[in-house]
Each structure stands twice: as structure tokens, then as C-alpha cells.
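Single chain ahead, by itself, as C-alpha cells, in the form predicted on its own.
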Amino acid sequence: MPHSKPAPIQRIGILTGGGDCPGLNAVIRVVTRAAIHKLGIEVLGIEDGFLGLIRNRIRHLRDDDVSDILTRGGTILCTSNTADPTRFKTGTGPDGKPIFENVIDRCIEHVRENRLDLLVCVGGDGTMSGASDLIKAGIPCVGVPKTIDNDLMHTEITFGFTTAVQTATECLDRIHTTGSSHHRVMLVELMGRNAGWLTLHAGLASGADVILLPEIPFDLDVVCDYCLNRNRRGKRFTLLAVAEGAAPKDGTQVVERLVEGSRDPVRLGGIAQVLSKQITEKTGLETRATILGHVQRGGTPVAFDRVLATEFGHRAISMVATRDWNHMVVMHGGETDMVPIEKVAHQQRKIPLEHPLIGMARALNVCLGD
């Protein structure tokens, strides 16, 4: 007997998970419009990432809903970086401790209730890990890589990264002028978690004198000697770009807080303030620390990210049409491609020590702390 054709795709859902990021709205825009006009299918937006899937916060997206959103930062669907369907807080026990449950079945119920054929999941490694769990439960997914950290496996770049580098570079430039005016050692802490891509790119772009990365444990004495040597040579200020995940040799990362219920509960932060105090104590030089924080996430995406996000979203819709489900869009050699989501989940892409930019930094006599 001949094989029956698969049922036609009629409805897809789209969610944006994890931290917000410039370019998310560009993806929502192209996925919605291409699905409607190219494939003739309906699109439903899932609000607040996986939390919306758990709580059934799902609404129709039409052409007008995605009009005039290309240049907007953030996401019109909103997001959550704490909702994990495999470990969701459902209450508090008599002892005051939170109660966590696996609510994947609730997600399946809402997918069926809304008659969704598959989900387009836009996010970073946490979102792809969540999508992997849904795939195992029988919910098809297509992934679109987003993160300012640029730390997703198997893709050369993620959208949002270039905008964050531009924002961070502008901030470093402004700190630079203050440092030179007051003869200070200026430390600027950047995001990136356990990967130093953002700090390395912004540090090089701003001409930072010291760049401290999670991939290269630093020696405090080396950093202090570098600052003192600059001072002796008449360079009476030093600019340090410090990744939030940077840590000293034989030391640990500075943890700002733990977020209960999050797939990745550790929130790094504060290394610049710790280092500022230590440098002052060891060198006698006046220091100041600035933590850029969420300013790196916000604002309108630069043109490159608008195009890249649109390109990724368009490839995702093509994968929906060709039934290349359970894969994530990636960029290789300037061309879009795809890899299984399970190969991306639960991993982070860090800077290889032999990366050309590391070698370039050393050639410029930038101190990497080692």
C-alpha cells in the first residue's frame, strides 16, 4: 500500500525564551509574515517564553501585529528566564521550601488545545535545552539562536551579539575618557556568563588595556604589575574590560545571586568591584568599577542584527515547510544551515585559546591576566 502523506501544517506557535535581546522582534516579524503569506498557515504567539506554554498564555499573531516592530528592542511576546517545564515551582511546602514539579504534560495539553503542529523556539542554550525536553515529549520544535553572549554551540554567531558589542564598546569609550581625565584605573564589567566573546570583542574595539576572560584565569599580581608599569611610563590611567565570569587562578567566579527555579540558577556579577578594591590595596592607584548590566541587552538592534535575525527567522520557516523539525538554524561560513537541537542543548561555546583574536590581543600587548 502507498504511504499516506503527512497531514498539512496548519498552525505553528512561536515563543521567545531566556533574556531579552535586540533582534527578537525581527524574528517574530519574519516568522509571522512568511508563515502567513508563504505557507498560508496560522501563527500563535506564546507569551513569556515557556511560562506562557505552561500557563496557556497564547494568542493569534496577524500581519498587523508584527508591523513596525523591526527596529524595536526586546520582544513583543515578552519572555521569562526562570520557567523550566521539567522543574516548575508549583507551591511552597509546610517547611517553607519550594515545591517543584515536571509540568511537561501541561505543555502538551496546551499545544493540543491550541492545535499547534510545532513550535518555533527563539533563544539561547537554556531555551534550546527546554526545546529538547519538549521534543522528547513528542512536541516538534524548530530553534532560532539568540543571545548577546554568542555562546551557542555549532553556530558562528547569534543575533543580538553585534548590537551588544556596539553598546558595550560605546560605554567603554565613555569610561575611557573619564579614566584618562582623572588618572584612574577603570574597570568595566560586561555580561557573557561563562564565555568571553562579548568582553573580547568590545575590549578590542575600545582599545582596553586589560581584557579578563572566563577562559583565561587571571593572576592578580600580573594585572597589578601591568597597571603600575603603565603608570611609570606616563600612562596614568588603565582601562580594564572584565567579563562577569572571569576568575583568578585557583579562585572561583563571583556569584551575585541564585535564582530559584531557573534552568541556570547562577547569576554572576561583582568581579569588577572585587578587583577594584584589590588593585587599590596592592598598587595604591585610584580605581573605579562600573557594571554595565542590562544596558547591554537593551535598545534598538543595529542593522546587521536586524538582517541576521530576519535571515535566521526566514530559514526557520523554510525548515517548517520542509519538515526539518527538531533542528536549530545555525550560521557556517556566512551561510545558514541547521543542526539537531539536541546537539546544542545543555552546552556553551567558549573562546578557544588558539582563537585569532586572542593572538591579536597579545600582539597588541593587551594584558589578558596570565
Second form
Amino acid sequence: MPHSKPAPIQRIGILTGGGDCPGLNAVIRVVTRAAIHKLGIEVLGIEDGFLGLIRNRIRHLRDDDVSDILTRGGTILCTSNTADPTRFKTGTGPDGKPIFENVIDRCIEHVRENRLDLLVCVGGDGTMSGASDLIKAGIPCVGVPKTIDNDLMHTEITFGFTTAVQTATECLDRIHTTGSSHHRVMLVELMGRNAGWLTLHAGLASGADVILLPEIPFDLDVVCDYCLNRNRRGKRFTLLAVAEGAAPKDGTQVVERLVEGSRDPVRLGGIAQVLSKQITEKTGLETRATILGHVQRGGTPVAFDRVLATEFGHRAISMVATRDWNHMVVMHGGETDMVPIEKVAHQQRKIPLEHPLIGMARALNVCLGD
Ligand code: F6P
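Can I get the form predicted together with 6-O-phosphono-beta-D-fructofuranose (F6P) as well, since the one above is the form predicted on its own?
Let's see the whole complex now, leading with the same chain.
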């Protein structure tokens, strides 16, 4: 029986979804260049993540369009973390409540109209969940993992993380000096949602005395005693790195806001201020809280992330060519590999309690709050 040959790929689309992070432009650059020069296919850029697919905001990307973007933070395609094609806000009801609809059909229509054979989706778990919905609707996708949170399943690392660790470490170092000069407990809150990777790495890199993670519920008394003990020993300041997702043993996470239309509507934030007040009340020590916020997502990617993002994007284009579609690029044992996107969707990778860095922190007598 003669096999019918699959139709050749002619055009692909690329989108960046979820929160921005350093390295996104490196992926757009290599995907565009390798598609054009290696595979001889066209690339169309979809603006604002899935929002551009829903609204049909799609434009050609040529070699020149991706020139001089490697070192730039953010994403030239822009992004959105509030556009879920399966639950998209289309209006407001008479009761003032938002109306959400499944607009996957609109996405399919725009994929067809632009003659896209496949989508390269660059993003975190929300974007991979969106890609998984599109795959179920018959649109092939290839995933590229990004996030400063480093919390995507099945990959050892995501690009953007290392730059965020570097930025946060520099901030912690600066705050350290004020802590020691003024004999204060300095609390610094880092991003990362429900995973503590960013806080653990930046906390260790900056020599933080206390590191509080979402994976280890903390005991306020333990933290206060630790600060007081340092004072007694003549160390009259404490540098405390707290993850936005950290919570006390008998309490809950601090929610800053709920974002309508987002796959994960919860935005965490504010634990540093809550803790700062509590530590002062319990110990009488002077405290200050700093929330690093979006400074951790911005700026030029460090060299490692530029190379990693380029490596991931290059692997994605190879997967387009070899028809390993509906998979996401991953890093496994220091080498790129791939896993089905559906295995990554709707999941978060947290720090295992037996992780060597947790053991290392304990050996250094860092207080983890437990
Ligand atoms: O996922 C990246 C991230 O920066 C998280 O660390 C943080 O909790 C969240 O996004 C903040 O989202 P937004 O930009 O919507 O405030």
C-alpha cells in the first residue's frame, strides 16, 4: 500500500504567553531565523499571546524583524496572562458580572485564515494548558518552557529563571547592607507563585539568614527566636528572604488580588509586610519589608539564559521539522529532550523537601522556619 506523504509545512505561528521574562526574544529570534533559513518556511508572530489568536492580531516575522532583539528583555510580540480561549471574557451581563465564553472556534478560524500549519507556544503552565486545549481542537503545537518561577513539570530548568535569580540576588545584597548598618531585620519578598525555587536560589546566593518557602510552612516563633538569637550572638541584623507563596503552619498564603480571566486568577503578595509587623510585635526588633515584584521579570537576560532560550527555540524548530508535534522542549540531564504538552499542562513543579539545596541550607544553619 503506498503511503500518502504528509503535506509539507509552509507556515508556522509563534506566540509568547503568560508573564514576560528575560529570554523570550532569544526564542523568537532563533525560531524565526531557523525556520526561514533552515526549513525554508514562513513565520507569523501572534501578538499578546492567545489574545492575538482570538483577535486575529497576527503579522509576518522576517529576518530583519528579529535583528537586534537577543539582549532585550520582555517580548517583541507582547503577551497576556488573562486570555484563556476556553474561558474568555466576551462582555458583561445585566447583573454586572462578566460573561465568559469558549472561543476556541475563533482560534481555529484564525489559524486557518492565516494558513498556519502549527503554533510554537512559548510560556509557562498556563500557556501549555492553552496549547493543550488547542491540540485537542486539532491545532498542532510545539511548546517552549519559560518562567522566572522555574516551576514547569518535566524540565530541570526554564529560561528566565537564572536572570531572575541574579536580579533578586543583587537586590538582596543591597538590602543586606542597610540591615547590617541599621541593626534591622530586613524582609525581602520574592516572586515564584507556589514554588520556592527563586527564593531558595537567591536566598542562598545572597547569604540570607532566613529563607521561607511555600514548600515548608513556617512557625513564627521559630523565626522570631532565630532573629533574637542572632542579636544575642552579636549579629544585630537578619536578612530574611520570603517567597510570596510562603505561609505559616496554621495560616494561609497572602493574596494580593484576583485577576479575572486568568487561568490562575490568584496573585500572591504581601507576606513580607504581614511578617514584618508580626516580628516587630513579638521581638521588639526594628524591621523593614521590601517586595521586589516585577523588577525580577525585567531587564536583559544573563548570558546563560540567552544561550538556554536559543537552545530551546532551536530544538523547537527541529521538532517542527521532525514532526514531533504536540510536545514541549525540556532540559533533562543537561540535554534538551521533549515531553507531551498534555503532561505539563495544569501542573506545577515544587521543590522536593529532600532537595540537596534544602539540606545545604540546613547545614549552613539557615533558618527555614520549621
Ligand atoms: O509566573 C510569573 C509571575 O511573575 C509569578 O512569579 C507571579 O506570582 C506572577 O507572575 C505575577 O503576575 P502578574 O504579572 O499578573 O502580576
